[in-house]
Each structure stands twice: as C-alpha cells, then as structure tokens.
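The chain that follows stands alone, in the form predicted alone, written as structure tokens.
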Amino acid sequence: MAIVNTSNKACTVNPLKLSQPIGAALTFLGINRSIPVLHGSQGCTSFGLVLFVRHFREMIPMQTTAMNEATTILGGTENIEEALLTLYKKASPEIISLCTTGLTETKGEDIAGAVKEIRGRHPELNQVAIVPVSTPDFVGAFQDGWSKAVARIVEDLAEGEPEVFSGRVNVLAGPSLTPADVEEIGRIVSSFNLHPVILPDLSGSLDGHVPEDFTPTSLGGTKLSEIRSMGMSEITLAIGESMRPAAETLEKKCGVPFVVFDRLTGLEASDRFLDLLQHLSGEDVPQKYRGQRSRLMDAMLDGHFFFGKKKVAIGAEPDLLFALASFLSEMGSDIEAAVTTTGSTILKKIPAEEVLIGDLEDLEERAVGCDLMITHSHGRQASERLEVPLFRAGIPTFDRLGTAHQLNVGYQGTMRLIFEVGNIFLGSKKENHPDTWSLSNAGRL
C-alpha cells in the first residue's frame, strides 16, 4: 500500500495538472450537440481551447461568458443570460454546460440560481438542457472536474422509469480513457449482444472524423435522449474510480446497480471485465477475444525480459496513474516515482512506496536514474535534461500525432502498450539483451 503525501512547496514550478473547468468542459464535448461554456474571463476559455485543439487537432466548440472587472464585482447574471440566449439562437444546441472558474467562484456566483432566474424570464430556453457545474480551478484538478460534471449530468438529466430494458448497460467513461479506448469498450460490450449507453462518448465526437458540414456544437457522442433513459438500464459499469460518485448518484436516483472497474488495462483487469459481460449476457466469450487474449499472453512472454526490474517514473491523473503503474508492475517493472495531481482513494492501491501530489519538478527530481518517464508532453524538457526516455500519456500530448487513437484498454490495448513501451526499453542505450529472443523461444521448442 502506497503512502500518499502532498508537496509543501510554496509554489508550483512546472505544472503537471490541468484545472477542473477544463476537465468538466471535455466531458460535455463527449455529448452530441453540446456546447461547454466557461463562466469566467475570456482568457480562461482561450487557454483551454488552445490546449484541446493542440491535443485533439480538431475543431473545439467552447464558449465563455466573458467576465470583466465590472461584471465580476457587480455579478455575472447578465453575462450568463446573454451567453445562453446567443448560443440558443445561433447554435441551437441540445445541451449547454455552465462551468465556473476561479474568478466567479471567488466572487461566490450562484450559477444554479442564475439559470433558474433566467429560465423564468426566457421560457424558450426550456427547450435546452442547461447543466451548471461548480468547478473552481484553484482546487482539485482535471479528474475532479470530469467527475463532478458526469455526476451532475446524471443528477440533472437521467430519469428513472419503472421499465428496465433487458440487455441495456450504462458505461460511465473515466478521464483516463482516450476516444479509441471508449470505442473499444463499446465494441466489447456490444459483442455480447448488450446495448451500451456510454457517457461521455468522446469516440463519437473527438475521434478525428471529417464532418460533412460545419456545426457550432459538438458533433457526435452521447445523445440527450440516451442520457435521460439511463435509469432504464440493467446495470452501470463505471470505468475508473473517479466515476464512482456518478454511479452512486444514478443508483440513488434511479435504482440502477453499478460495478466499478478501477482499470481495464492488463490481463487480469480485462479478464474481469469480460467475465462480468459474460455473466450479464449469458453468452460465451466471442472467439475473437480468446484469440486476442492468447496473443496478449505471448506478448507478455516476449516482453517481460525487457520490463523486468526497470525503474519507471510516472506523472499523471490518479486513474491513469493507477492503470499504468499497475500494468508496469505486473510486467516486472519497479515504480520508482509516482506523482499525481489530486487526491483519490485509488492512490493507496498504486504499487509504489510513495505517491506524491505534486508537479513535474517533483517528478523530475524523483526520476533521476530511471529507465523511463511517463507523463504528458510538458514533461519533455525534464526527459531531455535527465536523458531518460519519455513515453507520452495523458492530456495534453501536442508533439505527437494520433493521440486520440491510442488504445490502452482490453487485450489489444494492453498488447499495444507492451510493444510501445518495450520498444523504448529495447532501444535504450542501457539495454543489452543480445540473446533474449533465442532464450524466450528456446523454452517453447
């Protein structure tokens, strides 16, 4: 069990974390015909917008209430009203999210009350689902904002019905999942003749497809009708510990039971997932997954020579940190340094002596002498200074192509990770295993 500590430095030198509003905004980008609005200054939205554009290399529909000095002091209800009416008339969204920032949270803005007041004056807005989320960026991190947003969406929009659709399964997708991960999870669930309702579904909106026409809202993702009917599902599968609050909210409101999977990366984790789907559907595991499992086991056999006793330093959000650290530990590597962004109950389960809530400077100090560093693109300078190879994971990854298509879950995603990370070890100057291939195959002859 890891000891969780918090850095007591006077300031953050090289930030690892992203803010809560950014995490909440990305959640709503996984919902069809949605527009996330950050209630704050224009700069708050501009920086987040640039970050998403550089990471996904797609059009990102984010808006702002454009608060200034005067409206911050006097109150931002008029700015909220103007933003909601403008978006309703010009963009025709089905869902508008209203995420607070540090500026408006410090002021003590009551956004839920403001939305209720504005609806009273403008009944035409009743055609739009407006979801206010409190996400101050001076506390918490990206994962907290994502978790709060999904829980609020479920609380405000999901409806409980006496009827339950047989074979319908809710999937709450955590912030550690890429669009490719979400697509693979949906494909696996569907292969058991189950119908998944995925929230949020980035695989439908930020998967890199080219739309036929321009749209000012998100294009693809979870439909509003699907969210409203989540109370009619048989079960909820929460992927990532951060999705537990949303799953609990849905169970309390609609009576839908849930199961939390802390990760879907790794042989054992994938086995548990498919075992539950087999139990829910009453069907045998499709043959293609038996083949994928066999290939993964072969990849683990081929790769474990290069992973064994390697020292790895990881900096990531809690859910992603746990998934990667557990996978590497199972492959025989030692987690020399584990740095994260915010508190979570999952941190104590990470296979490391210590988990530090800190920044990239803390990661750099602890990565001295390691064989590999794993974090997002902002860790590239530390990697160069230490001459330690960098494997990019998480948001933002802006100096590599195809980040939205990186698959890290299930048998295929785990096999990809083995090859990607194993090749880094294999190509390292420290590596010298001239006879490894012949040794690994000699046992099979």
Second form
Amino acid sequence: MAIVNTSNKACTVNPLKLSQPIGAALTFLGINRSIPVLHGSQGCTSFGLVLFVRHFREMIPMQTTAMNEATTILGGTENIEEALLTLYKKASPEIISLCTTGLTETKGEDIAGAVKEIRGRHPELNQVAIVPVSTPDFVGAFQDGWSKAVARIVEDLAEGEPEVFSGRVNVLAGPSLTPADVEEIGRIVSSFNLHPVILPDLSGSLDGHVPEDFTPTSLGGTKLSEIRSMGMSEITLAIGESMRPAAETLEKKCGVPFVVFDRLTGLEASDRFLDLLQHLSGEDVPQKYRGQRSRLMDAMLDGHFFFGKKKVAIGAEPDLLFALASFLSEMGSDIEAAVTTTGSTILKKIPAEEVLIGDLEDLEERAVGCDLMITHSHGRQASERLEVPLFRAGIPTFDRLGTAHQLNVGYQGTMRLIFEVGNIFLGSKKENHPDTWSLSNAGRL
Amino acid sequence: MLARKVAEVFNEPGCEHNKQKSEKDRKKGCTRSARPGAAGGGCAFDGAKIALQPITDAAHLVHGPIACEGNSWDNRSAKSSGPLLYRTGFTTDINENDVIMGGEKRLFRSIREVIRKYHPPAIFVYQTCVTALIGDDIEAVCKAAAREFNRPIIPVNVPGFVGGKNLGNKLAGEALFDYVIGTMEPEYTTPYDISIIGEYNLSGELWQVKPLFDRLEIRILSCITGDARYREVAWSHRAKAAIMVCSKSMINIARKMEERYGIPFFEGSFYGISDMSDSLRNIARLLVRQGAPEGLIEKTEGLIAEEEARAWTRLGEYRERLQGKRVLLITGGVKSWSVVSALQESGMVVVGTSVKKSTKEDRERITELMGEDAHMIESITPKEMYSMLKDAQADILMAGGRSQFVALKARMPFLDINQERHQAYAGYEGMVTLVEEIDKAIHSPIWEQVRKKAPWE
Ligand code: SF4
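Having seen the form predicted alone, I'd like the form predicted together with its partner chain now, please.
Starting with the chain above, the whole complex follows.
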C-alpha cells in the first residue's frame, strides 16, 4: 500500500535510528548469564550502555574489546582474546557475543576464525558459548542488528530434530516487543498447555526484578540449554517480520516449521494468534482471553469516537511502525506520516501513502498540524516546537518511568493502547467558542 | 597531525599528574589505555562533545556512522539561556558506499545543508573512528567549507580510538585554541572581565554562581563553554583573569591563554562552601592584580561572609538529620576532595572515596580532610560496591549514573553526581540542594518498606 522512499539528504538531522551493534547486543541481554561484547573502540559500548541504562533503568552488563587505531590495523585477535579471558575469569558467563562495529568492519576481520584460534589456545573457554555477529554501524539499523543476532544464535547453537518435545513452541521475539509484551506472549502460549521457549526473553532479565545478589552477567532470560534444544520443538512462532530470517535459519538447520506474525497488536491480529494456538494445542481458548477479548471490543466501541480521522505521525523501526500504524488505522485514524530507520519487506504493507526511511527532522516536517506524534523520547523537542502531543514508543524512552512494563500486544495490550492514546486525544480536544463557526473564519473555505 | 596533537596534550606541563611522571610514562599518555573486557569509559569523541556542545548557537556535526551520534545525542544536561541549536543532532550517518568511496563529499554537502537550513554562526565538525580510519581529511573539508560558506567550520579531530573522555576534553580545548579563541573582539572590555574554563552549565550550574559574580560586578566575558555563544568563546582572550574548574579537563586552554595572552588563571571549584568562597577570593585578587580597583577584595569578602552565613543557616536544619551518615563517594570527573569537604560541612562521614583520577595534591588534600586512615579507593568493581552497600557499610552511594542500580538493587539510597545528573550542585545554593537531595534520598520512606521481607517469606 505504501510507497517506500529514502531521504536523499546528505546530513541526518535528529537521528531516529540507532546502530546495528547495540541492537544485536540487546538480544544477548535477553539470554541468561550472558555478556554482550562490542568488538570495537570503547566509546561505542559506553554509549550503548548509557542508552540502555536510561531506557530500562537497570544495570546493563556490556563490554568492549577496546580497540585502538594500532590494534585495528594490526588485527584484533589479541584484544578479543584478552576480553574473552578477562570476562571468563571475572564473570563466568555462559554466553558471550562478539558484535562487530564500524571500526572493525572497515578493516575487515575474520572474527569467527579468531575465535576458533583462541579456543585452540584456551580450552577453558569451551564452557562458554561465543557467538560472533557481523554488525557494521554503517549498514542498517538497530532492528537489523537484532534480527541478525537472533538468526546467528539459532544458527550456531540450536540443535536436534523437530518434535522431540511435544507441545514445545519456539517464540522468536522481535525488537518491537517490550519485556511486558514478551511476558504476555509467554503467558498466552502457556495457557494453551504449550511450552514456550522464548528467544530472546527480556522479560526474564530486564523486567526490573530485585535479585538477592549481584551478578556481573545478565540474570534471567532464555537459558543456553533451552536455546540448544530449540531444534527439538514442534513449531516456531516468529513475532515481527524481522524475525523471519531467524525462523528460516532454524527451519533450514533443524527442520522446525514456522509461522510469522507480523504483529500482535490489534483485535484481529490477536485473534489470529490465539486461533493458531488453539489449533496447535487442540485446547479451547481459555475463558480468561474470551473475557479480555470482550473488554477490548468494549474499549474499541468507547474509544473510536476519539480516534476517528485523527492525523498521526509515527517514527519507529519497521516492525514497531507497522504494528502501531496498523492499530491506529484500525481504530479509524489516518497515518499522515510514517518515518522509519531501515528497509524491510513489511514497509509496503503500512497503511500510509508513503513510508520514508529518514530521521526526526523528516518526521517533524510531516507532523505539522497532526493530532499526535508517536516516536521515542528524542521526539520531545519536535513535539514541543510543533505543540503536537507525543506518545512515546520505542527505544530509547528515557524520560518516562516503566517503559519495560508497557504492554502493547494481545487483547490486553491493545486495550491499554486504546486507553493511553485515546486519553491523549481526549486531553487535547479543542473547545468550541463563539468564533468557531464565524462566517469570516478562513477555516470554512 | 592528530598524533602530534595527542602527544602534545599528553605532555601538558600544566597537568599536575604529568609533572609527577617519568619521561617514559608521560609519553605513554595521561589516559591509561582501556583494557579489553574491563573498560568502562566513553571515548575521546564523547569527551570532546561534552566539552564543546554547550556552545549553544553552534551546530555540532558528527562525521561518522550512526553509532556515534545516533546512540548518544541529546543525552546531556548542559543548559542554554537562549539558542537551542546545540541540542539538534547532526550527523553524516555514513553508509557502506561512503566507507568504500570516502566520506568527504558527504561531509561537505552536509555542511552546506546545515548552513542553508539552520544558519549557525559556526559549525563544529567531529571526526570519529571509521571516517578517520578510511582517511577522510576533515581539516581539508572544513577549510574548503569555511572558505565557500564564509564562516568558521571547525574540525575537531577526536576519533574515539585515540583515547578516553579526558583526552577528548583536551583535544576539544586544542581545537578551540587553534580555531576559535582570539578570532573576534568584544564590543568593550572592563577591568572586571573574567573567563571561566571547564564549566559546562550542566543542569544550569553556571546560573548558581553567576549571580555571585553579578553582585560583585564581575563580568563573565566568556564561559568555556557553559551556556556560551560562539562569539563569546572567540573573544575570550580579552578576559583579565581566568578560573579553571573541573581541573583536568581543559588545563591546556588555561595554560595557553596565560602563555599567549597573559591571562593569569587559578584552579578552583564551585563545589562546596569553602571552595566557592576561595574561588571568589582568588578571582578578586587576580583581577586586582590585573588592575581592578582594590575595593573589590573587600566587597568580595563582604559577599562571602553574607552568603556563607546564609548557607550555614540553611544547612543547619539538615546537619542534625544527617549527622554521622556514612557516604561512599565514587566520582569520575569531579574532584573528590571538594565534595568530601562539602559533605563534612554537613556532618556526614565519608567512608570511602575514589581517587582513580586524582593527582598527588588531591590525595594530600583528602588525607588532610579525612585523616590518616582515609579510605581511598583506587578502583572498585560494581560487585564490591554492591557488597559494601548490602553489608550496610555506607548509608548512601554517591556516584555516576551507571552505578545507580548497583545501589538501588542493594536497596540502598543513591545520589547521581556525575555528568548526566539532573540536579545542579554548584555554589552556595548548590550545596544546600545537594544536602537537601541526600536528606531526601536517605530519609525516603520507601527504604523500610522495600527492605522488609514479604509476610510469607
Ligand atoms: S569509539 Fe569511535 S566509533 Fe565508537 S562512538 Fe566513539 S568515536 Fe564513534
């Protein structure tokens, strides 16, 4: 439906996009006892870490190979080795990622080869899964990094033949999902007496629990043993178009069939999900969700007055953009502007005339006169300038509490969205006054 | 060119740290190089951005892939009393093609776009890792652009891989000295003109001390770079005296200003009551030495007496509530002794303080303040911090934002005192705010609730 264009400016103004390596790094934070390492100079890790700390308000374990100019030119094997050994000794993680950055990709290095060489010298590292992911900063965006990392994890670690575990369902969780979303999806799947393995599972690690002790690695999330046995599940459910490559990889490697859900926000999208689970499990949709569905319908009925023909401008990564734009258009609003960070096959399905791969300056230009802007916290300046209210969605959201707990999926999440967004529309309703219908009012023409 | 600059900055004779090093160590540089798998800090680009971005009317254009600016823009709390352009994130966001073909053309076009759309009086162009590695010559591009567009386009050569934030601060200082300072003239000067170096107006801290200078009729001709306009930095060489705060970050500028323009400076701090007073005293003395009327000194003493008395009265209220409270103080950039003395002024006990970046002189002052068995911490891992707090060896952790969750997860109070904090703690006012914040944190009613076990546990 939408035409996809790319901004042809030389200079990006007010970036919407985050870089690939930190997208990859965040997936590893959804794996238990892991430490993501960016293979590059120290500053890249520092920025990523600060960004996540501010978004999740949690401790974030994340490290760097601390490359400098000389080690970049000579090759980084020594730095990788030192980083791996230091982390192994200090933090004993079960899994370490090596996400490359612009710096190390410019030089071009065979990190998989380097890891092999290092393992040869240090058999003690055999206890640790080490996953290299190629994520140059100058290609793609956060979502691509996430997508590549998940694909690489299943490629490297998943084993076995399908259907060994009956009732076992792989869920590949896309980057648009909050920890609360992931938890809800797990809950829904389990309620059909199916056993989900969710990768990555931020709801276990970045949900804000207060542990009894300090760990230098991630705590909670998918277990390494669970990842290894993903090849033995009955089916894979990929949530978000960006999870398709990982699902395909797993099918190719272990033969597990898959279904992609491009979103789980909205009445029909949720229906489709529950319907599939019902078929898979042979169990009826639990009473709980029938109740939730009914309440969601009621929320739609109550809310549609305030959504109708509202003009909305959204800036988000492809998966999230698609979910939010579809939801709003299903509530009767018009997507006046849709700006995103990177290419994806989902973009043309977005209910807008144009989807622009661009920045927040582009969004600001297109959001003039809109009723609502939706983007991450960096949209706050534009929102103030335009006096258009901002609904925060995406990473980073650093100026609001509880971002990890925002539920946007399923009947429950869709209902929450209707209330949150609807309340903004309600709150900014313009009152009529004696001149509203004045005959000389230019607005009539 | 960059290598020479870096070496020069490492050799900074004004740096206390350096004077104590052997010739060989000095060559190695002032930032211990980051260790793989155990590094914590930001890069040189980060440091340079911190130091220059407070120039509010300039555009700050980052030449590199999205990582450098995309992951970090608009995340600092430097405040402006006017222009807001400094908060706009500009980056060339180079792509694969640029990496292969070179990014200079895109940089030039970007500069043109920024000028056409935003009309800044100047643009700072930051070099980053990838664009440095592929050999983009930002000096040449900036020179050409400055000629073409007839305004200052300043190259700031700070690829992250040359070192940490501190080095970046200094390289930013070099860029100011090489390209900005001395290029404009103020409309008029007075015998009371000063410049403040290394103050970034984080959370508006400059505005906590400016009223004091205003009262003394001392004019802040330039602040480098808090709430600065480009022109103010450009004419900063006409100040009569300078105060350098945030000690190590811009010592090179202070020293070079003294050398080239004969502007005397001293190292001061706006944190802590006695430090604030000393700073006022010293600047008054320097101005008088430079020809301002003698009366300034008396006037300054009068203001100090008045403001100190006012601050003490306000702190008195808290002294009782905070008497004996134990603070674990882990600071990065801020000189720890100045905070130590401030805390002691309000009755608290500092049970440990980090000295990682402190000079010998700093350490001596800490011993002086905290006694012989001062617990100076060279480096502390988050795990150790967590244990200290969990074992209730301290009542509050004061540290940078990264450590916030170490304290909170141990269910202990925390106060953010680094760069990204959102409170202003400078001057007499700031001290009162700091103590107020500590009081609020320590005495929050949540602690008792969250430390209790659930009834069924
Ligand atoms: S280390 Fe280099 S690539 Fe990374 S943020 Fe700093 S300048 Fe950019």
